[in-house]
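In the form predicted on its own, a lone chain appears below as structure tokens.
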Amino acid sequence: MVNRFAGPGTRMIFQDVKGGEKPGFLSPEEAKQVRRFHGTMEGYRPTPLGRLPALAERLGVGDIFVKDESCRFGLNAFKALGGVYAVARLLGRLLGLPPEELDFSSLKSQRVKKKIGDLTLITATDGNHGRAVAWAAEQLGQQAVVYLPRGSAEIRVRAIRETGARAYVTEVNYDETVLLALKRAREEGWHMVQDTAWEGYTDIPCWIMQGYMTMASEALDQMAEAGVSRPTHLFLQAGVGAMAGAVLGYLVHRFPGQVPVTALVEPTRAACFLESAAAGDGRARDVGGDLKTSMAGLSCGVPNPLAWPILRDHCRAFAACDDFVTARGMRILGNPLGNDPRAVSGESGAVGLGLLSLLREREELAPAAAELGLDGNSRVLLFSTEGDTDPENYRRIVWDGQEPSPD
């Protein structure tokens, strides 16, 4: 371990790079073939990527990218590029297809349906992996069960029902919700579909976790048109963990020996990843209790055993942040600078500009910045991963001043 730093309201873990060997499943050709599918589905276009020179000016960096997931597929969420692709590469393997072969469009024939039958897909959600899910049952004329924790907005769980979903509020965490869902699954013969992974639990959760490399690959592609051939440095937010490491083991690919210096942040209160870090044995590390933070789409316990090499082994720094960290992050992408372009960013999508705006503003984290290497040749690329999917929880942070940054 190379240093700790503490600033109001942020810890923050720092460490040699370890290297090692590239995630396999997450290589430039499986992109590449994860993008045709999603291509293969109406409305699918590439979301805005955002460049905020104001900002970035302001901060004393040299650029800084948004890409903005507000608008995937009219679920203000990313989550639909992993939940999609893993519901397609199931019913895949039902039909004897090979991923080459698959087409969103075809497997919402009644041909198909006709062949597989009836299903029933069950999934544990903080909000967007599960509407994400009950939408792919939906358009795929099957069901689909969500579970959600305890604390759960309405407006969150009104949105998956809304698709025809039966969904749940358990009395539990998210991780323990998980469970539940796991044990409902075995006693009615359902189909599981997690975004993290547990022993004899791999297959749905890797393809989840490909599914979200469209949006990384469509963000380099949006970068290079930009002029810029890469980021220096990459800012993630972790629940599970499953779109950092996806995000970052592309990366490793696409750029062996110049890796961009990655920070993982998470809430403070679900930092499973930090802690994992701070243990320094290599081993994850669960955290329990109540995960209470605004970031709900952050607010998980249990790291994704799948991501969690790839964190370790590839992340500079790990940060636990407090929820007027991401309100910050959500002011600031909704109130622009100069013509910087504006961003509605949930309370989960805005936590790495938070930090990062710290970071080059507060003068007791300047030697954590200075660790990052941040300076003014920095081309720094954040993932604004959900818009407002709690719109009365946004109005209250961006109109009402919820969550003040203290002095």
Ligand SMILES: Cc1ncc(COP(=O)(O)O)c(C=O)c1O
Second form
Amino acid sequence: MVNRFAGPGTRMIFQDVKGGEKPGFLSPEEAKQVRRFHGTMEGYRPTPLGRLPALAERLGVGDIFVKDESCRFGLNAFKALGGVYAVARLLGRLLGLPPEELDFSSLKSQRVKKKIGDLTLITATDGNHGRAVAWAAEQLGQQAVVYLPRGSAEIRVRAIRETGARAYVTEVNYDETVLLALKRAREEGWHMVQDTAWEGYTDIPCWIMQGYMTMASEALDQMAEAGVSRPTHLFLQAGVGAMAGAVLGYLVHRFPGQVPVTALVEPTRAACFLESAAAGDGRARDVGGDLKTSMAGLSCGVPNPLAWPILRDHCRAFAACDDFVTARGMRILGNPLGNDPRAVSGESGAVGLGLLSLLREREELAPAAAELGLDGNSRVLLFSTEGDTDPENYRRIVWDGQEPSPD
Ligand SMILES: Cc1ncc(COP(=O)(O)O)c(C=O)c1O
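Complement to the form predicted on its own: the form predicted together with the named molecule:
And the full complex, kicking off with our chain again.
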């Protein structure tokens, strides 16, 4: 059964949650192991989990928690959690080391470099993932080549080049850029480190998703420290869905029978998960075209096949949002009420909060909020997955009011 709602710049569909299989690769045991690895990285520390009681009161929910990933390893986005873990597992495989023995500082050593020799890592990216892979390569004394889709912000290209990586902006969208990078990887014998999977290419994307579990596991610990045993609601934004799939898959293990009510949020023109769920036959659908949106990290039209079954079976709602929705979320997080903590949240980080605010403040969306069961007892968890990775655009939105909310 699929119910549909629409409000200003927003489309939502609701489905009965099927539940079912727990994804074995996202178990708490795996998460513990991954977090142990991240703990071996210099500069690792949990990012802050902001609690926003004043906003919660205004929006008529019990609690709002926002994980602020702008502080992650000084890279301004959560992505390194996955990219670095995947690169470490790749090196571990080349060295014959089991995951439990991986230690970032020893992987950085001259001894390891000598043993492995010269590697080139290649990836396609909106920016954040490529920066993470390029950063990992730099730390490990290896080379990286990064392809970015057409229209990528110059500052994101520069941030990648600053690590010593080669970065190229293509003439095509994200999904076609992935194919170009893959072709180059095959021609050159380079290692593709991609955050999405396809037939015959699942190990690295699986490790990337496992890497993202650290963010979710930190958030649950921090909520527990704040006296909240579990979130009742999750808003997760999706590009290829690896982040959302990893977080939700892990929570399915942590809260059997009490999985939070989850809304998956995508840009209107790149809503491949919404389209897949709407088709209702269990199969994933691609969307093509220019995928144009200010949410560069979410501008992906092909669902990650490792993430799709998790999201299909455990999400309650799928939402497609115009760019003003994330702009609203960015403004709210940047201008907190009362003593709520401030977060600098970039275009791909704030759409969940923007949607939550509309659900509670726009009459047209009240039935959708009711369908989600949002009320004064709801404890909502969101992930602000990036800071101002495009600082000029951040200011155009937050200072100059670009992408205003419609009446
Ligand atoms: C800041 C940010 N948030 C969210 C995402 C979405 O992650 P995924 O592509 O795994 O859905 C991305 C992807 O690049 C991103 O850069």
